[in-house]
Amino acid sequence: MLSRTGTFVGLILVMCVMSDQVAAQRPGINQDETKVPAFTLPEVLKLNDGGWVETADAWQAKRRLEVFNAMADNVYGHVPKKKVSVDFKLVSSWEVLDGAAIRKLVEVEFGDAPGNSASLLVTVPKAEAPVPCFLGYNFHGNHTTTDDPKVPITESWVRDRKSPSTKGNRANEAGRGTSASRWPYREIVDAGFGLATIYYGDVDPDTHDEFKNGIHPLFYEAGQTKPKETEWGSIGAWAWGLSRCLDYLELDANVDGAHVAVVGHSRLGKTSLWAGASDERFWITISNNSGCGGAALSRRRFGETVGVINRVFPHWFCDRFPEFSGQENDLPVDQHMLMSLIAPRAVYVASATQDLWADPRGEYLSLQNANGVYALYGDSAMDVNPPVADSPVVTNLRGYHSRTGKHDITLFDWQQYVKFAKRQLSK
């Protein structure tokens, strides 16, 4: 049996010869540990008027709310002023899972005009009480999630797939269930949580298309055509989806609006983490594998940069962003400050061993760098190391693990989420 001296070893000479093999295949691109470049983080605790936080009660009187805003007016938007009304309907319910659960299908309508809606998709044990749930987005849609027949194969726009599952940006039957692998929904109502799941391309289609389609164009003002330089992209736009739809969950006689964890990967960990950070009402935020924007520190430069992400998804994130592509030290911000807004409330980081092009060790170095604000609140601090493969370390109030694999979210990820869930619940 190796040590855990020399599993780490182990898998450090791993990650070297994957990161021969991918910078061979995104030329430019550092995956190199030892051509990081030198970098001093923004002081989170510092205040805009020269002062140090040294309470609580300063952090959330004042400067969580300057941290926000600068995260808002340089990286994810700001949600516009207009009000727009969300309306919800109940279309169906049925029994699951051996007769163990019921499912919900829940039509979410933004605004006045038809046509703009979602479909939320809640799955809850049967139980005498309102359960905890976990709420995230899925990629190609809610039919794709299992392989239930009832569940709607959705209408929206959708990325085409290498495979007979989508045509011309439009699913079909064949999707159903293709993704059930990341929605492990036995395991997690035996559990005793329910599992709410959206299409993020009902509330905007990912892709570049000048917020002409989704939500963007419902809170424009009178001849306004695209969101404003410090308003939302389109992961702005996804986080706020996610509140309307813990709006909903708050009302389910059936789940705990009290206990709703957000949950999401790759992009979708990005958007869980700027809902977490933008509503204080999200129980846990939970990031598997969102890198660059999501959970990894932009200074390091490592894997995918602030130039890349906004060169290759140009609409994810506001117009200021771009300014610092390849400026990364000039940005008031970086992502510790992000998990920090998340304080006193619980957080969760992943990573996976294969997954380079999101930098592992800057996901956990974000929550690592947020110390400082967790420690305010009577939480342990983590080691400047992060953990060895598959071995999470858990705080009172955070947790992180880096999973053996690639770029996935993965039963074993699911496994210590629920498990990191339960113990928040056990205070």
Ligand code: GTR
Given for the second form:
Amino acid sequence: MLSRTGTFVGLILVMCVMSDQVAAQRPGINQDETKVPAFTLPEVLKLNDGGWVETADAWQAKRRLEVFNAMADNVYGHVPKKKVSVDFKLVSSWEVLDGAAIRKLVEVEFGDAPGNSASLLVTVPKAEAPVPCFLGYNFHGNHTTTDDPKVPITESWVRDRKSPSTKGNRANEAGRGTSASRWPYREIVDAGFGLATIYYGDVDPDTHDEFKNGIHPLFYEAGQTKPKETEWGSIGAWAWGLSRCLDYLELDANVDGAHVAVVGHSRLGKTSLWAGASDERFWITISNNSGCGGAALSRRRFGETVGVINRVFPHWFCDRFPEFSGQENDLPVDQHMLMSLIAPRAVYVASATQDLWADPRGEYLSLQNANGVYALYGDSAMDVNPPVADSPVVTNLRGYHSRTGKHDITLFDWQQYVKFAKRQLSK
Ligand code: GTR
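What would you give as the form predicted in complex with the named molecule, now that the form predicted on its own is on the page?
Okay, now the whole complex, with that chain kicking things off.
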């Protein structure tokens, strides 16, 4: 009995020490809803000259650009003015999924000099007519999205994983198919959609190297060595890369270029949102567990904060964003404005119940606080309270769910995206 009690007390002690360690690893991080500070969001419909937007025309003609510039100036940065050529080359194509689909490997070449290219992997169902398509970045290389032995292993820099699938920032055969659960090709093809993916490190390696690698240097003017204060970081560059993939998909005879949904998980969800806001050709924008700098409202300071994200990932945003570390209320924007920029196109946001780091409630609230702009296009208002777990809530143009579970993109998430996309198609 005594020893049992001793073990029990010991266990509690260990648990206390462990939770203290967790707190110690993330000092100043709040994951308690009752401690979210009071805040007022910037008015998305208030013009810089003090007037108010009351019509969709006024939003489109005047305010949208003001909001876009404010998001770019303070968070993601602008694409530099210099023009860089982009070429596409079909490298190979073959049948997959027991003959139900065609897979193509397309080389996307950036700039005139060789050495800057990305591999876009496009999988489309065999169909009489061009199909709607999802487009999204993958984290570890195209070869990790499927067991298909014909997909080349990326030769780009990769982040080392805790497995034999990478060594010295290079990928190898052991990684093939290791992210397949995140890419349900069969279900997507069976639903009548294409799925195009590209490795984000092909466009810009996810390391802070003062912007010497990836596509940034292609845009430098003579004498320039890094982006200017309000020019893009990595998220801006990745978003630009998605637009170039869309340029290709618009040319692909198997794809309906007017129906390309951009999708991303986590940092790549931040990227899909910025891509959807920047490029009005994207049909639907989908953010999966994108969190801080993505769907989550910065002013809530719940989970990851502006200060933390800029310290840990100094290359993701523009140079001005860190000025708001701990000063979120001074930001001229918040993430509901990012959602508003997507209107009148459709947007879907997804959270996961255990992903407190990404602030599920804050992810919902930015979508909900886009009510004003979406109402200009006849969309009904979303309730201030998020729905219960695993029960998607959809309006005409917006959708949200919080999946039970951890930070990930799963079949359940994809099923909701397919359903939402079908709903948009049927309108
Ligand atoms: C985390 C980061 C998040 C999210 C995530 C991911 O370390 O704090 O903002 O982007 O990485 O992309 O997996």
